[in-house]
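Coming up is one lone chain in structure tokens, specifically the form predicted on its own.
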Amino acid sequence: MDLKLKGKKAFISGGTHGIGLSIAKNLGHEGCEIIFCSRTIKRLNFTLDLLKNMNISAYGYQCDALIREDVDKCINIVKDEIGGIDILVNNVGGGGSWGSEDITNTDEIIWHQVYEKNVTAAIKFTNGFLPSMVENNWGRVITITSTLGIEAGGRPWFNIAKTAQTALMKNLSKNKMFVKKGITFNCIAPGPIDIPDTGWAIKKKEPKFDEFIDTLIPMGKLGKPEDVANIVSFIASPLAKFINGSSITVDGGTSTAF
């Protein structure tokens, strides 16, 4: 199926891993142009070297999504060298596994991270690229957010910054401002995801984890990164112009909200 993508330029906060990554290549191979962000040089040299091998337009910067001034000259530096962003897929985040279960023995620090990682990031990129929609009249903001930010469950920390971020997305989506210029704005709300270095790849260490991933998620596997990066490629396309407010969960069925 022809997306329609071709020579749409797409910003992926958090590129260079997982979920992030996968979306590059896929948007990519969509015909894509890719811009990226990263707090690391070395994934970020990585997914650059990745995606031109694989003959996709690409461009990485340097940002510390916890780090607010980093946010903001990256938003610039994007805007200066790159121009205005058709796709923004608000991919940054995490903080699900952070601190402990006993939230009075957690840090009030991880509180504020979670949030900044997830929703500050979310509304600081959605905020320096609207405009350029606006004027073009077209646009998609994607926020992969969480299951956990739709239902209860998981470090509370977490569960607050996922909800906010989808809060977030339906709240523009009701913005006539925005959405009768063809901008929508929509979320990705992955369950268990198999990625390496994360809390899932620490747990498939675990006694018995095949027994408890068949007991959590019905299809009984973990999915993959590519599950979610291609359910983001079609909400991207023009194909999904009616899909405005959306949360879309990718979970193999583990969720148990409606």
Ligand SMILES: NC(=O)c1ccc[n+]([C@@H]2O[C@H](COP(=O)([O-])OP(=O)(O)OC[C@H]3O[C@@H](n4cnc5c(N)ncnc54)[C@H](OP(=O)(O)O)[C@@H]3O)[C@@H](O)[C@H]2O)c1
Given for the second form:
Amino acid sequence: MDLKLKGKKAFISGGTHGIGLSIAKNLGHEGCEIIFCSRTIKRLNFTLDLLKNMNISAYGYQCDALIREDVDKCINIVKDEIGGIDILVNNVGGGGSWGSEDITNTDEIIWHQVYEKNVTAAIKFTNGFLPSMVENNWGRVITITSTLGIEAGGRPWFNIAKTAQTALMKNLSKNKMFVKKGITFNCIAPGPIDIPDTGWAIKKKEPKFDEFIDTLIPMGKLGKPEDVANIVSFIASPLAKFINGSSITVDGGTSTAF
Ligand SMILES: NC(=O)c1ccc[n+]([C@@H]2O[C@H](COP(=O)([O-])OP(=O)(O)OC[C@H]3O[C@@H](n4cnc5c(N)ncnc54)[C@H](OP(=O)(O)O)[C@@H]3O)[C@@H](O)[C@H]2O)c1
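Shown: the form predicted on its own; wanted: the form predicted in complex with the ligand:
Every chain and every other molecule in the complex is listed next, the one we just looked at coming first.
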């Protein structure tokens, strides 16, 4: 299927590892120009090389999504050098295993840090890039949330942050000033996705891991980053023009919310 994404400019926050990297590759494969940010030069260079070797036009910027000056600088450089974007993927997030199971032993700062990483970062990038979409009379804002953005569970700071991201997209999807111009706002809500060098990769080595996964996920296996990236590309495409304010789970049937 031709997703009609050729020539669109897509910005992915945290596009150098895991789900974000897979989204960058997938949208690039569909013909988008890829712009991404992350904190570490090593990952930025790795991703730039990888995408260029795939003949994908790519630009990477060092930016910590938690630092206001970094984000402002990144948005301004993208505006000046690339002339705005068509597609924003708010992928930076996480913190689901931060703090401790015992919330009374978890410093209040964790609640704020997880909120900042997920919600404030998404607000900053969305606010920063929306004007160029308004100018273009077209746009896509896609936020990578979690099944814990649509139902209760996990650590409360993460549950709060992911639900707030969902509320942000849903609220903006009602704003006629944007949506009548062809800008849509949606969430992709992953369940457990197998990412190298992260929590799941470590957990995999534990005894009874397979049993644990079989109980947790009806399909009996972890998802792959490309499972998330495939649906992101569709939602980013002009073909998904009437999908607005949705939260699409990619979880092998894990969540219980309707
Ligand atoms: N993996 C899962 O099972 C799962 C499940 C549900 C939801 N999600 C959501 O999916 C999203 C991506 O998760 P992931 O597991 O793919 O993460 P990941 O593999 O740890 O990758 C995170 C990416 O974001 C960048 N990053 C991290 N902090 C940043 C910051 N402050 N500023 C800028 N860039 C930053 C990282 O690069 P640098 O280190 O260079 O900054 C990296 O490119 C998150 O929103 C997460 O909550 C994941």
